[in-house]
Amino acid sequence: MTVVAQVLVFAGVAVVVVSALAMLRARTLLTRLHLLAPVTTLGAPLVGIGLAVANGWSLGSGAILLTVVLLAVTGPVLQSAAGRVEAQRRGAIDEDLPS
């Protein structure tokens, strides 16, 4: 594994660990969703890119990068939808408003 790959993987894992530790202190679902966002948008892509750099250009690296792109695109959408449902449940927003 090259130094660049090691730095990328370490940075990604650090983001995930810090977010996980912060979630232990979070009390509400919305706060936990807020702390989950860096994991899907920064931590996982850094780990995936680091692994792809370590493996070189291959079919496996393509699969890793495709997974990273899908996670980076779908993660924030799912978090936003979960936050909206929680806000509706609390009565913070009107259920009749278009999404």
Contents of the next structure:
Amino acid sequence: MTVVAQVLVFAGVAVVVVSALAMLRARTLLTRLHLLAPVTTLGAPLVGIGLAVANGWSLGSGAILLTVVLLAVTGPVLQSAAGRVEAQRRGAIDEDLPS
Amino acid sequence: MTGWLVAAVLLMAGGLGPALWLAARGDAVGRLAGLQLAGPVTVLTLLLLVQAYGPSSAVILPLTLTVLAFAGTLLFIRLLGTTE
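Starting from the form predicted on its own, produce the coordinates for the form predicted in complex with its partner chain.
Below: every chain and molecule of the assembly, starting with the one above.
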């Protein structure tokens, strides 16, 4: 494990852990979803890049990077979908709008 | 214990623990936050465990879980959106 990889991985882990603990303190779903965003868009790429740096150029590194890219792309989709359901439940948006 | 294992244990304690807590409390829509946190944390933990123990080909497991967790969570959201 190189120093650079170690720093990247532990920075990503710190982002995930701090976000998860902050979600425990949040009271509403929308706030929790807001705090969830850094996990997939910042923490996961940091861990993935750190692992790729440690492994060097290989097929395994490509799979790791593909995994974290998928996380970064699908995370906001899920969060916006859940936020929409919560907004509909609160009556903040029209339920008849196409989803 | 290598650095990879330390990172994996930190993720399991500091990430999966809160995810399970959030997924076990509140109403059905409120639990979605815990479910959505559990997916990425599990994927990252598996990546670190594969790095520590497994052959590099085992990285297909977190890659598959990423796709399945996305589809499963989206299905939960869709069903809750029609029943709430």
